[in-house]
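First comes one chain, alone, set out as structure tokens in the form predicted alone.
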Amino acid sequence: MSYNCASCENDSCLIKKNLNYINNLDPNITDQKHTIQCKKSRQFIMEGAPVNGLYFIYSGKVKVIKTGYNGKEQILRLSKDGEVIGHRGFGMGETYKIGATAIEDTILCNFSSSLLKEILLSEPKVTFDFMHFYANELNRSETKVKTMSQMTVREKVIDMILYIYRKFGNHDDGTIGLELSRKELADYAGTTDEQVIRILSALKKEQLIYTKAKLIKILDLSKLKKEIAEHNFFLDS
């Protein structure tokens, strides 16, 4: 199966949406990328490993992680088709500051640092879009740090549920569309497994959600949104 950029359907991908400009440099330049097929649970970026360019998700889902001082894993974000992984390592040093693991079978397009530099130095439109992307990422990170520090543990868990639902959810039946363990939910919310289990149980008793094993289904979206509305925190990623 071909995974060339011309046949890619991820119109939000920074490479795909700028393909016409990139092809003006060399119609075959994107053929120099590497396509990687990752099985579920495979870690394709190791924290502290040498930078090997950027990864663009052709299809699948990925968790981006960072290890804290106490060795606890923190999930920084969950990514899907068309999104970029490893961008904070690009041009900033010799090693990745994060790790990344496929949470389902995933296909990745890897552009080496040298190939990306060639494109960015030659095509201003692509460079501008990357600059805009980095500015948005910085804004999201700063907003998340500020807002999460003001949230209670319950609010953090609700925010996590709504974040996953916005990004991966099935809006027809209310399921959040991504099966994560209680530990993974806790690693994203920045709390403990026990607190996540307790809060999910409380939300279930209040008939705001339904849970069964790893399945989470939202029963009352408006009430969940209302609980964290004062934080005005509805970022997509």
Contents of the next structure:
Protein chains: 2
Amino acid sequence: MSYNCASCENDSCLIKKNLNYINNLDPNITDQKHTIQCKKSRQFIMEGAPVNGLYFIYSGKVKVIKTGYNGKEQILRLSKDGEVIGHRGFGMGETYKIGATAIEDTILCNFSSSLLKEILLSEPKVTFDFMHFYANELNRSETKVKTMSQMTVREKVIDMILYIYRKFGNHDDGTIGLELSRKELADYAGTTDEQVIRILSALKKEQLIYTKAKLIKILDLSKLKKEIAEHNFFLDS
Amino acid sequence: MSYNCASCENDSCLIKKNLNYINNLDPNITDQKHTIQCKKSRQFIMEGAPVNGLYFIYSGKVKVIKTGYNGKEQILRLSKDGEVIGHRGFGMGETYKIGATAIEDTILCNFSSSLLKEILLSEPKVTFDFMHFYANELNRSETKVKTMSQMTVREKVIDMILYIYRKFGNHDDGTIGLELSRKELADYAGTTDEQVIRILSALKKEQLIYTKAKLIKILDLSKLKKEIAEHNFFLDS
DNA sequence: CGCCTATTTGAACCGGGTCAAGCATTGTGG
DNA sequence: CCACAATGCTTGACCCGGTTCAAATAGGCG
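The structure above corresponds to the form predicted alone; please provide the structure of the form predicted in complex with the DNA.
Complete assembly follows, chain above in first position.
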């Protein structure tokens, strides 16, 4: 099975979106990409390893991490189809500063550094879109810095729930169809799994959410938002 | 006094560095920038205000902040001559997500969104450099997320000292010529000023640093580095 | 010199991390 | 198909680091 860009339906993918510009160079240029099947739990980018291009998610879900003190993971973001992984992937001779692991079976499109550089150095519209993407991610990340340093654990957990709801939630019934372990939730929120469990239990008791095993369902979105609102005078979008 | 780009000596400035590419469009294009004098303590970018382009630091020093719960500031980074401020400055109709304040008398070069967009959409080499800049900043920021969520206060303070030493330090005699208040140090490290003071006192007692008023001098760089080394298996550069 | 602000130190309190034990769930082999 | 092991989830109790409050001292500036 081939996953060529022309027939791809991820309109938010930076490559797909700009395919007409990219094809100016060579109508078959995207055939040079590699498609990679990736089973759940498989880590496909290792921190410190030499870069070999960027990964675009064709389908599936991915967590992006940095490893800290005695192996404790910090989940930086969760990505889904159409998104890009691997900041430094276009420089040569560098190493990845992040790790990436599939949290579901995932199909990845890998563009080599040289191929990508060729595209980016000749099609400014594409490069501009990439720049925009990184500027946006930078803003997200800087908001997370503030979150980490100023919020209480309860607020961090609520912030996390709202994040995964925004990104993976079913906005009709309030369910979040994302299977993360308590430990992974803690790794995102920057706390311990016990703490996450305690907060989830409390929120359950307060009728703000419902949980059943790994399923989380939001019952009162506005109350949750309200609780962290004072931190977010200048919200991201 | 005019500060035109041709005679500017900030070779690390993204505009100056690429001046020959930019002049392809129009040899006088950079004359359209505005030069702004900015006294110490003056905030020249307000969070939430509509964007009016990017600011390049011609000379001086700047802190970039986000405001959080009941006005508590988080300093995201400290910038000096040659660097860029204002992530979102090239989109139209957006608002700044960060604030920026001069921490010394500063001269800024302001490029409007439209001017910058014109340049970026026609000179891919310039756009590529900007993209690289944001990708690097993203990495820095993500490292700081981990720092904030995993380090102890003592480690955060040491991390901060090493950061300002790397950026503003005199590497011959170990002094850091940067006048920040204890509160500003705390705002960067993500803690309180009392805590910063306590840690500085302790480090002084341990002969790792010397302080006199706002001056900080590093006495034992390797011991300081060693103390946070286990957090940084995969260091940034 | 005197006022005001920044810095420093001490003490009390509390949030959150750590440890430990019980419970639920899933998977594996007999 | 069941027993049992292994892993993940949940809750309680304790303790420590870090924030908050308060008071004393030093430093900067008119």
